[in-house]
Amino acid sequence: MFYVIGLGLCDEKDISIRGLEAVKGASRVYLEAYTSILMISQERLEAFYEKPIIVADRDMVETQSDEILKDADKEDVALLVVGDPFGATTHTDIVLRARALGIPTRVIHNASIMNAVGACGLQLYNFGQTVSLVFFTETWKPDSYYDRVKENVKLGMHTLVLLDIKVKEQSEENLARGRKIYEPPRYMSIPTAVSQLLETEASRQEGILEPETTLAIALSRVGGDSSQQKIVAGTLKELLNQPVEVYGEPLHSLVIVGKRVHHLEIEYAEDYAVDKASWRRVAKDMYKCTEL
């Protein structure tokens, strides 16, 4: 059996009992380590699960899946995924590969940012399409995400923006020269994300992400304890102007608030606002939350 097991959002104890039983019964256990990160070390996982863990980077998961799936038709093999197994298309792909090889598969779900984002007070059924924001470079500034945000804005829906992480990435020079030298890990921060959003807005000029009248909520370490989890609300301009330390440790996510927002959502998120008066004023004037 090939198991794809969600680990949840925080630490080794977030795994479900069903997931833990599958891990303990597996002959090999892999940890997918590039679409997201857990808040603890590999060693803590191994100590808790009482199993050695093989770290599976992007190359292994995407191009060497046969190695992961080897003998999974004869014995139990587990792939651990931070959050929920179907939070990334990569995991769908490896399940399809297993099925094509006639390997029985089982998915064990867990919490992910896709549902834990409700911690900021916005109601999950008011969310539209989720988008990913990658690091811009001098020569590559993709803006296709803007069209998805625009569709959500027109429907009045909230947009969850997942921020880029770079783990075990090669520089263009090392990649071109075939050198297995990797860059230090990088995790996109809220100020960097907002800066890129506003750069795209300045380029597109469609009025979708106006800095002073677009409400947004930043989240980090969702699912951690009160000393880890951080939520900060404000206009895009206010979030841009906050020091990065305000947002806590990575991973960071951002929600662009939709115009169909309910006044109870605004009231709940107000506790996290940089400027509560500004938060309420924009909600009333631009988002028509007249019940505030």
The other form holds:
Number of protein chains: 2
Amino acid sequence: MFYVIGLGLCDEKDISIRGLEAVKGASRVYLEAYTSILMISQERLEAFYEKPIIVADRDMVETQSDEILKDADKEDVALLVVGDPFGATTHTDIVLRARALGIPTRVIHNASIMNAVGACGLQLYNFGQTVSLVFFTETWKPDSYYDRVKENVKLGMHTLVLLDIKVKEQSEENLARGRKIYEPPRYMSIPTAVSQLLETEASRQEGILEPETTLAIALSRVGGDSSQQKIVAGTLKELLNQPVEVYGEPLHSLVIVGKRVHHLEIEYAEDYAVDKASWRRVAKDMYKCTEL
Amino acid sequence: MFYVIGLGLCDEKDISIRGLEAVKGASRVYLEAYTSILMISQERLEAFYEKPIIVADRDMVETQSDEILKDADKEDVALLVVGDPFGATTHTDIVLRARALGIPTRVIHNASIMNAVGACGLQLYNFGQTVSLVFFTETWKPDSYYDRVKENVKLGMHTLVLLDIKVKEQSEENLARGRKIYEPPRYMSIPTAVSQLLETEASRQEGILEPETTLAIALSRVGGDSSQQKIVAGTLKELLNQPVEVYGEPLHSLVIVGKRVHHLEIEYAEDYAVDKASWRRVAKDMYKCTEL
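The form predicted in complex with another copy of the chain is what I need now, so please give it after the form predicted alone.
To see the whole picture, the full complex is given below, headed by that same chain.
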């Protein structure tokens, strides 16, 4: 059996009992270490599972799937994935490959940011499509995400914005010299994300994202304990101006609040507001939450 | 500490290690048994946890939250929720109440249908808002969900449709006589759901849901083993005409496929199609999946 096992959001204890049993029974255990970043070390996971883990980068999962799937028709092989196997980035390719090889597969689900985002108090059924925001460079500022945000905003839906992670980046010099030396991972911060949103707005000028009248909520390490999980709510301008420490450790996500927001969603999230009075005022005036 | 713990989708083994530890350490354990239905019995859960569980219906969670929260500032109390605590129905009220009482709260996330729906092969970031479909009666056929489906369809987004559950219904006679005797739970089946969708379409006539050219995917017991999890794909008409057994045991959910669907999503889901040739043909002709 080929198991694809969601690890959930925080650490080794977020795996399910079923997932842990599958890990314990597997001959080989791979950890997919690209799409999201586990908050704990490989060593800690190995100690918890009492067995070695093979770290599989995205390349390996995509190009060497037959290696991973080897003998999975005769013994159990587990691929561990941060979050849920069908979360923001999916693992459909390797499941399709297993299917083609006649290898039975079982997916063990877990929380991912796609549902745990509900922790901010906004209702999941009021979310529209999810978008990803990549790091802008001097010469490359892809803004197609803006069209999707616009679609959500026009319908009054909330938008979950997933922020870019750069892993296995090479410096220009190392790239030129063909040296496989990688830079440390980079995570987009909330202020960077907001400044990119506002940069796109400034160039598109369609009035979708307004510094002082668009409400948003930043999340990090959702599901962690109170020293880890950070949720910060405010106008885009307020979020832009907070020191990065306020947002805690990466990974970060951002939610743009839609106009159909219910006053109870606003009240729940108010607890996380940078400035509660401003949060409430903007919700009342610009989001028509007259019950507040 | 007040713990709100997601149990995940299937049975006692879907709880996380962290969740199980919190249950083991709690003085009182409540199980919220309204919004979704666990696939296993209370007794089996109690045996697994080695402690008694207090079943809390929706009424109790809403009106007697102070009873549940009693002493949670001094000892640990756990509220178990099927799926994720912030899934389709949220538990924000009781968390707000805990906040007001100064009781620290920790949410332990898990999979819910809102993210596990990715198991059908459709990408989560291509989903628009989620809708709920309630049982129609002779005189009450609420169709406001149709407007939301229409918004998603017009943007080409997929729609997750959550199907109604009736628990604690009273017969007219028992209701009239004030007898608290409840009917067995009722779950909406996929054919019933599809026939209601088509009934609304027939009355609204906006061409949003077409029997022969709208593709949809039915899911039940997502995350269960191969004897439990059922995923069935087809046109609305095909799904309407399958015998109910094809769809397995409740709970069921339905996804209406949006026009922005990628050919890889179609290929992945084809494995679940009632009629693979028809699935592919409709995707090619009506969904412009020309790469197929």
